[in-house]
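We begin with a single chain expressed as structure tokens, specifically the form predicted on its own.
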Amino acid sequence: MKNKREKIGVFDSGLGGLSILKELRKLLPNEDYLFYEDSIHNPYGEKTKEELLEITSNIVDYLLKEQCKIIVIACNTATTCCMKELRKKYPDTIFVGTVPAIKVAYDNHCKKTIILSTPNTMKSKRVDELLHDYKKNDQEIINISGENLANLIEQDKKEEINQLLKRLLNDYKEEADSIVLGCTHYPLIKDQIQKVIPNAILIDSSIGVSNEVKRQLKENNLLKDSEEEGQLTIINTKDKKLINRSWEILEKK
């Protein structure tokens, strides 16, 4: 019997998960997709645990009342503090989530890494354990607060974004050889990264995140069969207008 479910849900505290959304639209552009874009919640990486438990549940209550057939947690925040604990509410839901690509930096053998990330991403007990597992000896790893960051990404707010970025990274700019952006907002201002830590590759984990959700709907026969471009729907609790700045930086090159 076919599955009723056909979309992929998608979700993040905003304009953040668009970065997942792009490169899972290049990998599976044939599927269908609704990007929930949480704004009236951002930041994320300031609630507690508790809070962040009931916003997601939230979100996923809907997201499989609209017949998604997996949900990608397009956040690592929201993946650090709520993803095993969403696993367990929803044991028959399929779960892909995102958090900072440590393992990329391993493998491309970085020695200086900065991760930025979310307050609450960087002391989540998952950032510990793929440190743990992924650290060599010889790596230095510097965790970095982005403090409102993603907040202010999320207002456009050019001006203050490059002052924080200059006042959190200027220290490292001669010595970071990477950074790992640990927030899914991040990569949208990877211009703006660049300019204060030129040399320092920027490390995301929207390829990693869209592969295994491709993975996962092999494995469970869920891919769609049609040839057919996917339809993309897209809801901000916030403000309507921010959808158009949406598809703005969905069709940017």
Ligand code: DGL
Second form
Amino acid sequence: MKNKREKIGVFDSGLGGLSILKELRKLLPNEDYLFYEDSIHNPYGEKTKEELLEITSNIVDYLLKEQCKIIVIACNTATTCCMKELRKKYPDTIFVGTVPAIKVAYDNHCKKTIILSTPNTMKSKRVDELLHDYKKNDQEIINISGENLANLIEQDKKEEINQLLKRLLNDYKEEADSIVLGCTHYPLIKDQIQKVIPNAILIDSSIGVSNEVKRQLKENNLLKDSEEEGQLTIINTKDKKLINRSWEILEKK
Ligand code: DGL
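In place of the form predicted on its own, the structure of the form predicted in complex with this ligand is requested.
Then the entire complex follows, led off by the chain already shown.
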């Protein structure tokens, strides 16, 4: 019998998920996607765990009702705060989460690494676990909260973004050799970040997440068997007009 569940469900508190979705569609172009942009609840980075659990459970219910075969949490905040609970609550669902790519910084032999993430991700137990697993003795980590950066990106406030980046990063711009973008919104302003901290390599999670999605689909025999280009549906919980902006971002090289 043909499996009815056919789409890859991807969600985030807004635009940020696009940085993951873009990479996923490059790697798995024949798959169908449903991207759930939860802009009405942005920013996730400052919500309580209880609020986030309720919000993310509702999204998972929706994506399952829409016949998603796998759910990609394209958000570090939702992953670090809720992934364990979601896995318990939905034991038959395949989840792939997003965490700051600390391992990539280690694999690249980086010596002084900034982890820039939302306030919730920064103080999460999951980030402590990642540091415990991957950080080496000669690697220095500087944990920085991006404050309301994700929200400013969501609102496209270029000048405020620039000022905030300078305030957060100026002190480290000579010494840091790498910066882990621990929020999926941040890769969307890569060029602006690089200008403020020109000597650091920028590391994000999109390739790692996409490879893991492919691995999970293969392992569970769920890869779509088709040569045709897949379809993408985007929904936005705040304003339908924001969907056009997302398409523009996806189409930009
Ligand atoms: N893009 C999200 C992340 O990766 C959440 C940003 C927010 O809503 O605060 O953490």
